[in-house]
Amino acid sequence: MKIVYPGSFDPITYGHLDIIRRCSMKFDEVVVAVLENNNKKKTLFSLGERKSLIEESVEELENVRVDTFSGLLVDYVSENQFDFVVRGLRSVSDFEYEFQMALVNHQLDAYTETLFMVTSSRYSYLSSSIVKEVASFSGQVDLMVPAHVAMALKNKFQEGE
């Protein structure tokens, strides 16, 4: 089975990587699809930077590849013939949003099915937004992101000074 794990990944965190690793043990092929956000939210890292950070983070996982997409997820899913969309859940509020998105996607394309995976409890507090906020104040993010991502954050915020 071939699944897609879509998201902004700005930046990728250990919570994301937990979901990716667990999926890689359950599915034949996992595609981490980085969304190019044209209109909804401004990203700290460019699309290319986000893709590169993820590729370095998953290089040891042979059945995981990284791709980018823009537009509707259902179109990307259909074009690439994924069996499922996987979404990670940290909290009830995540579930409410992701459930709504899954219903919309299913309405747009009845063949698009979403699987929800609950994040490990050790990462339930973690989000890319929190990581960026901590890093913006030169806080330690070593327990939140891989070392190369922490360095990229440090460099990004030093550029802005």
The other form holds:
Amino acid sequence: MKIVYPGSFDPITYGHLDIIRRCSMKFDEVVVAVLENNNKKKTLFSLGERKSLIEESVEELENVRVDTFSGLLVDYVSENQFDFVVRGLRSVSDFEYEFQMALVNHQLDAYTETLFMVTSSRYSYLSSSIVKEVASFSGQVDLMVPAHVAMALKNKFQEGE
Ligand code: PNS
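Given the form predicted on its own, state the structure of the form predicted in complex with 4'-phosphopantetheine (PNS).
Time for the whole complex; same chain goes first.
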């Protein structure tokens, strides 16, 4: 069975990696799919940067690969014949949006099935936005993201100074 984990990953955090690792133990193939253009969010990292930060993070996971997609998720899912889409749930507040998205996707294409995986409690406070906020004020993000991501954040915010 193959599963796709879509997202903005701007940047990848230990919360995302927790979902990826756990999926890699349950599914034959895991594809982390980075959204190219999200009208609602301007990203800090370019598509190429987000993709390579994930690639470096999942290097040791043999059945995980990283891809990019644009347009509707349902089209990408049916083109690539994924069995499931996975999304992480950190809290009840995530649920409303995630539920809506899963329903819309299923209505657009009944083939698309979404699975929710509950994020490990030690990462339930984490989000890419929080990480960016902390890093933008030169705060410590070492417990939130892998070292190479922390470095990329540091460089990105220094560039802007
Ligand atoms: O990491 P994010 O930003 O929460 O991920 C959101 C994502 C990429 C999964 C979602 O925005 C998405 O699938 N976008 C593609 C466009 C689409 O299919 N929209 C309809 C679903 S509501």
